[in-house]
Structure formats: structure tokens, C-alpha cells
Amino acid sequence: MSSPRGGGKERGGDGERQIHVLAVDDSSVDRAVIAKLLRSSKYRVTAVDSAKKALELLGTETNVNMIITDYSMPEMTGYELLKRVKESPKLREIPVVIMSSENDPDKINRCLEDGAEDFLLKPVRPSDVSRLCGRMRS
């Protein structure tokens, strides 16, 4: 069976249930820092560079537990990935994470009116990645 949260969970090395992460971002140095931060916090991260390469990759990876996206991206931003990801009766229950360097409350709160579960300002901190975990693991 299923986790509500978007798939199974993988064991980790220490038994205990890892949480796979996809983790969208354009900015290769960006999507480093998210994947070291995820990886230290004992998550499973597949990281891509577009929100399309995430479609893609869900279409066919079926145990994502949570998708952490930036917002600005090309071709599609991570509110129109999230957006097709909450319309989808297959993904819906995969929380979504917003990533911005821009604080725009109305940006803000469009993403957490739309289904984002959360949305974190750039830089992303451990203890943002702090906070994600105990949501995560409750």
C-alpha cells in the first residue's frame, strides 16, 4: 500500500524509512545547495533543472515524497509545475515545495492558496530543511 505522501518510502541504511525529495531547479549551484542540505537531513534526493524533467521523471518514479521546486524558472515555473502536480488525481497528494529569492507575499500566498505546502525564501537554511523534516516524518 501506498504512503498518503506520494509513494513508498525507501529504507535507509540505519533501517529506519528514507524520504525521497525531488528537488527543480535551473541554478546548478542552487540545486547543489538544496540536494547537500536534503542529503545531511538523511532524505533520498533525485535532483533535476527544469519543472518539465520533473513531469517527466514522475511519470515514471512512482515513491516521490515530497517535490521542492523553484519558483522562476524557463519554459515552466515551479507555480505551474505545482499547479499540474495538485490537478493530477496521481501526484495531488505529493507535497510541494516553493523556493523564491524574491519576497513577494502575494506570490507567496497565490503558491500556499494553490496546495504548496510550504514556501521558503532563498537562501534555503537547515533549519528550513529542519522544519520540512518533522512535517515530513509525523
Given for the second form:
Amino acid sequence: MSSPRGGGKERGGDGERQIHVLAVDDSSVDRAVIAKLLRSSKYRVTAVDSAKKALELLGTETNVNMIITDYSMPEMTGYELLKRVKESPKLREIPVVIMSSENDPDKINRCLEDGAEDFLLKPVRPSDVSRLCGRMRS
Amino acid sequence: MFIYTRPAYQFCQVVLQGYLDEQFYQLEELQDESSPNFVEEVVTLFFRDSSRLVANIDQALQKYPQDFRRLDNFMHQLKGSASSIGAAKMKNECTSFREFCNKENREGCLRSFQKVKKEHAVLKQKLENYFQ
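Starting from the form predicted alone above, please write out the structure of the form predicted together with the partner chain.
Shown next: the complete complex, the earlier chain at its head.
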């Protein structure tokens, strides 16, 4: 069970297993910050710099409890990644959180309507990570 | 276990002058025994990326006709990184630049970009002093 601070453990058949979050951001600064925020809440974190790399990892890694992705990325945006995940029978149950530095209501609503678990405005704060705690895929 | 913390007055100086905002403090709060140089590492990443973006924008501004969409894209990235480390003044100058970009005002972009570069250079100096 998650700790009140958002502790990254869940009960599995073989005992506690660390919750694994996939962080996607083309900015090295933002990637470092979001990874640190998540690791401070005791989550295991894999950070990649593109949606393409995220999909490659999701193709091989079965144990991802949440995806947290930047919206604006070259080649494939976070929104396009969200659509790909939600259209995949294998991946659709993984909650996807979108991050953006732009407070655009149309963009936010579109992401939420198309299945995003949450939409976080950058810079992301520890309180934002805390509120994701109960929404990881079990 | 000894954990070095920077003198509070040093941090306050940079904040009070308006260069850094609360986000920088949030980064300092994340620094711990498992990553004792976290803030310095993030700042190093920032200046590596921002220097590249500044050079890209410089180059893009020399081109004619101006590709304002490309300029705005570069500046969006720069502003985002600045915001992530709490570089308040620099973030504000980036916002001004984007406003000129949206109006396709090349002269405004050029003037604004000089301010962005100035804030970038000053911030770099201040943070180098801070981490010494």
C-alpha cells in the first residue's frame, strides 16, 4: 500500500514491489527534476527523452505503473503518446499524466477527455507528485 | 552525518535581487544525501542546454525571412528550462520575446533577445559565485 507521502510500494503476490514510473521529457533539466521528485517519493523511475523511446520501453517492460510525460516534444508529442497508449490493448490501463508549462484550457480538456489521468503545470511540485500517489496502476 | 548547507543569506541575496524565485528553493529542498549535488547538477544541465538554445536563436535571428514559429519554439524551450530552475528574471524576458514573436515583430525580438542574453549571462555569474 502507498505511504501517506506517496511511498512507492505496492503489495504483490511475492511481497512488496516498488512502483515504477516512466517519465518522458525532451528537456534534460525537466527530466532531472521530475525523476528526482518521483524518486524522493520512493518510486522507481525510468526517464527517457522522447515518446518514441517511451513506446520502445513499454514494448519490453511489463511493469510500468504510471507514465508521466511532457506535452510539447519534437516528433511525437505527449498527447500523441497518450493516444497511442490508450489505443493499445496492452497499455491502455497504464495511467498517463501530462505535464506542460502552458496553461491552455483547450489543451488540458482535450488531454483529460482523451484519457489522461491528470494534467500538471510545470514546474511540477512535490504536492503534485503526492496527489498522484493513489492513482498508480496496481 | 554532516550535510553542508549554503548560508541562508547567500540564497536570499540572489532571490531578493529577483534573479531566482521559489522554484530554486524547491530544488534545494530536493537535495539530499542520495544526491548531495543535485542543485548544481541541474544548474549545469540548464546552462548546457540554454547556451545551445541561445546560440540557435542567435543564428535563427540572422536568417531572412524570419521563421517566427521556429524562434518561438526555441524560446519556449528556453523559457521552460528557466522556469524549472526558478530563473525568474530570465523567464520574464523570454515571455517578452515570445510576445514580439507572436506579433512577428523582428525589431522587438532583437531588442528582447539582447535582454534575454544579458539575464542569462548575469544569472550564470551569480550561480557560479553561489556554488563556489
